[in-house]
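First, one chain by itself: the form predicted on its own, in structure tokens.
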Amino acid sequence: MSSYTASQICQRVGGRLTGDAEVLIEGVEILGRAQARHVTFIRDARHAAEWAQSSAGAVLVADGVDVQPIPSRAVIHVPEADLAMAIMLDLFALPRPLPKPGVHPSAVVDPSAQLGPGVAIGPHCTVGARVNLGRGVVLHANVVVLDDCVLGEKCELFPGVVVRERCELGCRVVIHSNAVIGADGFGYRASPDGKGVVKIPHIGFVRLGNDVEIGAGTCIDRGKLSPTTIGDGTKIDNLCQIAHNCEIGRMCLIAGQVGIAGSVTVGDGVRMGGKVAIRDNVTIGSGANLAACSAIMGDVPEGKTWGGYPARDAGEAMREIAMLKKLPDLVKMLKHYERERAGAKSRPDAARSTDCSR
């Protein structure tokens, strides 16, 4: 088990230490569960008071959050607690199991495939004709890479991944278990006789940029003609659907269960919360933020935050939600007014009062 002093951890994260510099740390844990040899983190003032009750030996604290030193424990101030914690998680991570370099005896690799130095192909993998695997590519067990695919250096595909024919992966692409890259797009039309449907062929492919990460169970469909593309550095969560001919920009963050219909264009740096649904043929401007569970029915301007069902400007959507909360009281007031009005009309003096007003 690795261990580091609080002083060594402070150097790793580029922080500023107060308290005991020699506290020994052997792992990472959340604030409420941390023990004496754990480092934890506090990102905002809401949790600062919990530090006194925690048993953690050290804490990473975001600048601007007031946390008091405690004897025999360490406080490490950092610009960004989440990023510092990421360094800690990497520091204490256990080594991931990897297939040995070379080709496992149970794998099937076409003789025409080109394998770069250090390629590791695990049990029961299939590598098709004319596939090109760059230096250091890792295919875990049961991965399928079909004909004419190109994988850049240091790609890692976890068990059960399928990459269909002619797809292109950049360098350092990570694809998690059971994702499918390059399945046929969903294209059908009614048959001329009206008795069935005609499948529209999709003869394009999928192109993933460098440093893209694809979550488990996600599907990215091939284009009908031109490729479906995912830009450099984009991260896509589990169980997402990216339909045919979509163009996703650079450095986008797409959370779980997002569904994007065909021919959608997404700019750079877009963030999508879980279960966002986007209709076909719309454009999401660079830097836009889409709130979870939003239904996007039209173009979203650059840098804007949209939410709701259907989605619109987030400020407008929140005002509408606030007004909806008042609706039951407004209905009660309206019913009360209608009862009073009906009662007034039924009284004789109310009728005389009405006559006098003419």
Contents of the next structure:
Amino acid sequence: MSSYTASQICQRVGGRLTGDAEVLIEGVEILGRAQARHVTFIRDARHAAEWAQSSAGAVLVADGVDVQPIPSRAVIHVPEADLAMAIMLDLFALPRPLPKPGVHPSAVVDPSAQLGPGVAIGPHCTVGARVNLGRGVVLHANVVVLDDCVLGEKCELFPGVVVRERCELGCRVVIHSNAVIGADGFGYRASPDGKGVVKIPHIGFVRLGNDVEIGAGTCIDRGKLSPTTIGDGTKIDNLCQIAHNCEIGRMCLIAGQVGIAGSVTVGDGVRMGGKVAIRDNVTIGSGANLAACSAIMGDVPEGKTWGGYPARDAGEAMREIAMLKKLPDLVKMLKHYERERAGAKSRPDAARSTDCSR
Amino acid sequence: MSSYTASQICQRVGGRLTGDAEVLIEGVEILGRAQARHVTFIRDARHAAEWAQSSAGAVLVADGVDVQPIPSRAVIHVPEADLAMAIMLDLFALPRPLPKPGVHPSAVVDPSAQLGPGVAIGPHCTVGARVNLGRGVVLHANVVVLDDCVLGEKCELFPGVVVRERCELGCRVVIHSNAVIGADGFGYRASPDGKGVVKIPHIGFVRLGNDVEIGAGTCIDRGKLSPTTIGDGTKIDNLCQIAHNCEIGRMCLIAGQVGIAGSVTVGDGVRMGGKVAIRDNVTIGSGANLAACSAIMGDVPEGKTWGGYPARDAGEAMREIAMLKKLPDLVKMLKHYERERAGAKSRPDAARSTDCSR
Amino acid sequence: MSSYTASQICQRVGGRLTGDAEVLIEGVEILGRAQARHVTFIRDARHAAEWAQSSAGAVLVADGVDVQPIPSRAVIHVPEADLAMAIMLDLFALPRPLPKPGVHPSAVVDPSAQLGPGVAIGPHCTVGARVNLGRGVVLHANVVVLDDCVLGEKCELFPGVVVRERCELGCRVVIHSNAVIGADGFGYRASPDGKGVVKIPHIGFVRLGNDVEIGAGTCIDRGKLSPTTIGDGTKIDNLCQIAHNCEIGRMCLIAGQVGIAGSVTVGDGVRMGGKVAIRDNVTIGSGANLAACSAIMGDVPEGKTWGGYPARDAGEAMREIAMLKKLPDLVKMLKHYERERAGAKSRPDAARSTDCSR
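So that was the form predicted on its own. Now I'd like the form predicted together with another copy of the chain, please.
Shown next: the complete complex, the earlier chain at its head.
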């Protein structure tokens, strides 16, 4: 385990140190759990008071937040606590267990597969005919890559991932456990006798760009004809469903359990909250934000924030939903009017008022 | 790679050819990507103009759509472009990689399992005691089929599928990667000390009819007592959850991420859009359509289209949701009335009008 | 197969028997499928009439429900039919297929792993360095447990489960097929060039308490720093997503396809219906009930029942949604008023009434 002085850490995060610059730090922890050998972080004034009770050896504090100095401990002021913490996470990240370079004896690799230098294939993997694995590709245990797939340099596929035939992965693609790339799309046509459906073959494939990350359990179906594509740098969380023929742009962030139906086009830099649903054949403009749980039934313009069910401008949707709370009062009020009108009509001296309300 | 003349293709799709009947076609592609050796398709007038810019050797055009003739290229008019394309997909589908017939040496097959002729069991599969695999069953790599399961002829289980003990699959069942058939249902009862819950054993199983298709990552739980059943010809998309004791009818189409709680009965020919949720113990009549993202809280009559949250007649639901947009105006209008009434009451000369509004 | 007399069964469930006490019972079945050798159950008067048509040898009847006596069959009255049935399910549960104790020759177990007495590791499993498996742990086929994990006594991991490095499982934890424990959380920060995102390392892990049960396909991400924790006795259904840093309390019941975003705190004894969504950083009080399909956007107080989108008090939400049905009528009524007002204003003799409505 490597260790750093508070002053070394201060340098890494580009901060400003007060207190003991020589405290030795061996790890990073949250405020409530940090020990003397840990650096911790305080983002806002609300938590500043907890510093005194903490045992942490050092703290990264967002500029503008005051914490009291404590002997033989270090306070490091940083412009942005989140970035500083990310740098700490990088610094203290433990090495990830990796299969040894080469092919594990239990793996089944077709002789026609091409393995670049440094490829590591773990236990019980299956690699099909003519698969091409770029330099440094890692297949953890129990990964299956079927025939004719191409994986770029330094892809890492976690245990249980399945990549069906003819899929293409760029460089540095990360796929988490039990995700499925390239299953058949959900496409059928009426059977000739009209009594059922016949499966439409899906002769397309899936193409994942460079630096794409796919969450655990997520499924990306192969295209019917053309590939289903995910653009460079796009990150998809766990248990998402991306249907056949979708074209997802670059640098999108797609949260957990999102479902995108067939032939949807998504621009670049789109963000989707958890459980978003998008119906088939719509287009989401670049830079759009889709609120969690929204159901997108039509095209979303570039750069807009949409939400609701069915989704519309998120601000409007929120206002309308807020109005719902007033409905019971509205109904009461209207009933009151009705009663007034009814009363006015039924009383003999109300003839004129009847006129006036017509 | 097989190739066909435009005239042969015209015959396959029952179309009417103009232009060059001898163009050689080796594949099918979408309009924007098609080369001279491809047949493509145009469904509607909107895309007809793109034909001139395309390099496709032949095009399937829906009747009623006009495209201009181009020398040494073929135009094939068909009554239904989608059907014609499906026929093309069948024609040009590449062979799917399959494990070799027989048992891969790395597979672990219990000696008491019975394997029909032509069964192919891929690498790292596990087949339990007394399992019965019908003629031509294919288990891709890393499939697990536990004890006493029965699989009918020509079932195909993609890599990573798990079928728990005692499940019964009809003929030609297709199960996509990492789907789980027959996990325990989610059933507990209060523990005797009242402080927790005790697992209820699930002694039932799952029965899948003939020609059922199950999507990647989908989970179908075993019944508590009786089987959870999926009727003949029903197709279920990716990442769906079908809970214990459900009885799903024949020829249903169930889109991605649908969740069906315990003991739900679904008739025949029911269609469900993506992310539909159905609460436990309800009945969905045959031929019903459930709109994407709807939350079904009660029985749905036969043949009806329901939607919304909670779901009701889809037309009503849509009208009500559309009305939501008017709420802010309604509230404004009512406030205006209130002000009028208040004003009328407070002004001395308004006595009569007060009468009229009572 | 073991068999019991009706009188023995009566004793087990603490019931009161009428009819033939010597009927031999070999299993439990639902009313419509039970044969002479089965015990069945009737919960309510609605199904009492079906007893005569049934072939069941014995029936467990909830107190207060009358069924007619039938010769050579037994009727057993019980205070609670559900509990009695659960006891029957326990009694007649078939033995679950288990891998043999010891390590299957095809499994790959790191020499540094420690295996307690009675551990059973099935075919094609992979167990990493320094993993500690407690007494009686069962790993079914194709399970992967990466380095430095600790599993308490009698954990059972079904085929296809993946547990990533450094996770800690209590005793008697059950994880169903293809669930993924400890995948990286979905956390990124803007890249230095501002054009993309950089992955934040997740150096935390997942800690599952004693008696936790995790459904098939469910994903529980590792914490960024601290562990993601699931408290003792909590049960999570299939295809749920629990994001990084969540702290879920004890004895919770979480139904299928629930999604919980990052850093959510859930108290003890919380119940969540299917497809609930919870946004990041909120707190759900102990004993809260979250209705199926609700979208939780903020803290939920202890013991409250919330529902809707966005979620609020469930009763209010239901009333508001019910009001939606009245919206079309409200709008009609208001239009009527408007017409009246307009008419009044435009008619010459309406001058006074115009006054009155101002």
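This is a predicted model, so every value here is computed, not measured. Residue numbers count along the first chain shown, from 1. In this text, the rigid core denotes the largest set of C-alpha atoms whose superposition between the two forms falls within 1.5 Å.
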Rigid-body rotation angle between these two forms, smaller part relative to larger (whole degrees) | 13
What is the Cα shift of residue 69 between these two forms once the core is superposed, in angstrom?
-> 5.8
